[in-house]
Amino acid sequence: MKPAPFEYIRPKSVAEASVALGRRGATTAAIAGGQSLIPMLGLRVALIDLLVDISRLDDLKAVTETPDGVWLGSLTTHSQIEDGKTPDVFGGLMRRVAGQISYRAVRNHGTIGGSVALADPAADWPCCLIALDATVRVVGRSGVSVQRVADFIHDSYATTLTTGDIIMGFDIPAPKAALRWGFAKVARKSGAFAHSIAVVTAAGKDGPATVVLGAAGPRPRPMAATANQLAVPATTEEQLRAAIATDLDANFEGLDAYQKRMHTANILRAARDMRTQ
């Protein structure tokens, strides 16, 4: 199908883009990579009056590294991360995540900011960024705000973004020691939407673990009992399974027996990956 008619503009600054997105009486949308929005417009799942093209705003493309961490502008593409064109202080975790997003053609255009703004429950970046305790910087009519990604995403396709808001980028703190990590995903085929995403991290040999599960509910959720169990020396698989079961029951409603087995197996696979490092 063809999209319904809409107006298109290409602003020259973030401020101009914010004003356009906040136009009164109009349904607006920002486009950067367009890998999700264009199909939605074509299928008329999304209907808009104004499309604001932010893809050429250099302020959203900045990538920097400091002693405290990494700044990734919202227009950083998946392929830039996959190809090592962004600072890698996370032991290769972000490169691994980026390389398993959809297909290369999508990764060449899709952006990390677009992925988080859409807040698709099956998206990889929200899960990864929550595990890394990243914050998102948003600019809008009320000024600039900084939030943890874990707080920014509220529900399926729902964030704290309001009319006129634009994601500037993400501050990702550098780990205090070499990051150990595990990443596992279940999908029907390569490039398909995920049915389960698990990210497990720990800073150094004895650092506390973090476990985040995505694609199991409306938004990714930290798995506190599982993370605590992973920190116990010589913990057994049976103990980990029990902790995962506790977290699944506490954080996700309506999972059937198959889904619980799938998520359990996926988390265990990610945990084994981390333990080998």
Given for the second form:
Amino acid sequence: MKPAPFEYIRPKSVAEASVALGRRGATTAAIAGGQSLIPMLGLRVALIDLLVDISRLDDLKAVTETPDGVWLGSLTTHSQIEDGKTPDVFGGLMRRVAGQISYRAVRNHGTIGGSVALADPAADWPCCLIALDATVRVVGRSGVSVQRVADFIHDSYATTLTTGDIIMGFDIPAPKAALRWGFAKVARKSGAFAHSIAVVTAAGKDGPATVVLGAAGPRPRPMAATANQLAVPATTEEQLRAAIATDLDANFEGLDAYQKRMHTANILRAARDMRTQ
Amino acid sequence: MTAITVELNGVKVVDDVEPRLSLADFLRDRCGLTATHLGCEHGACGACTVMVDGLATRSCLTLAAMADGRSVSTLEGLRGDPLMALLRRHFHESHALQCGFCTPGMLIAARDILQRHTRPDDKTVRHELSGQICRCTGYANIVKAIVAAGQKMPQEPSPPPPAATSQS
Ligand SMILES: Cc1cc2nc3c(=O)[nH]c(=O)nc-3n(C[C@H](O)[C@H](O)[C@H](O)COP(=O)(O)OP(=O)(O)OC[C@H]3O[C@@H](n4cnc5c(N)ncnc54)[C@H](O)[C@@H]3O)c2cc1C
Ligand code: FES
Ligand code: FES
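For comparison with the form predicted alone, please write out the form predicted in complex with the partner chain.
Expanding to the full complex; the earlier chain stays at the top.
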């Protein structure tokens, strides 16, 4: 578990970092918390010539309540969110998600930007941010772009980021009414990557529901039939199960019978969690 | 090579390191501080946990170069810390170790738990400890020791480790 040699620099600005990341003829990577990248370098599944340390750039640390919601700079750590140091207009959903990612020592350094940039199919933030309809702001050689997180992640470990791009942060819109939510996860042990992640939200008592399922395929997917069914008053569990089956078939390939049962149970758990609020 | 300055257990340390050197290897191989153990070297076992700027940190998932300008405390540096003394006593009394390989990481994590939770119960300690692997004890006595230490802990948070003294 020793990485191959690389060069290390710590630029003073985002612009300087972006230029360094675009160095011609070199394989480069930005490092934020290092909680995913360092193991990948150690295992040598990532091989680089130049490591660009962006972890001290103040421009990536801003956290503010905006007129429309919340801005979280990409360097916001899981612990900061867990401890309520970021504005919470999501009824505690983000705190709950943050608090069960990995272990405290990893949460102290792992960042929301690093998690979304990596786009691990079983990561928690992509699923949560897609459910909250967040957008990601990216700065790179071709200027600034703003995309929905749902579009930004297009496959397993694949995003629209290109060489020199840096995630600045996330705009997360405030729900129109008090957010009701449910969150459920299946993992072998607490802190391990999940086999199933379900986030269910609804704004206010009668707002439309959103259901997003993660760890079931290359990227988290919204479950539209399930969300519609949830919004129907007096929906039975039978009806919900049928809607989930439709969504699983429409959004994910190659799930075996066990996986289908597990995801169904997990979504039902998240939905029950929300309905009690 | 990258020049780094780290405040290590209250002492200023200046060194020139390879960028790929982990903080854990820096502590063990270059500073001779071998209380920090390495189990998995990929973040899963917690044996290498140290404090960086007051935050529990996997030293296998941090580069020495990234610790430049930071203050790092290892178990060696917490010898005189009252909370650590309390934990050591309860680990001893509850027989919370067998081979001892996981113990340095357990102690650092336990201290971090007690700093964030007042009188934590069994369930909280077990959840918080899920990132620390022990292959010997079955955890029961470790949890018992931490819960007991929490009961005995003064209400005020423990004072920070001894102030820095420069040495060049
Ligand atoms: C033992 C263990 C268990 C874990 N369990 C979970 C879990 O259950 N759920 C979960 O979601 N995560 C888990 N993680 C991953 C953790 O959440 C990481 O912190 C996160 O995936 C990456 O964040 P980072 O800041 O450490 O990124 P880094 O490791 O620094 O970087 C990751 C990747 O993102 C890129 N990157 C980072 N920041 C930016 C940026 N601002 N712009 C562009 N690219 C960027 C890097 O170049 C790199 O390719 C676990 C990690 C460990 C070690
Ligand atoms: S050696 Fe660092 S977590 Fe296992
Ligand atoms: S006492 Fe042997 S690993 Fe914990």
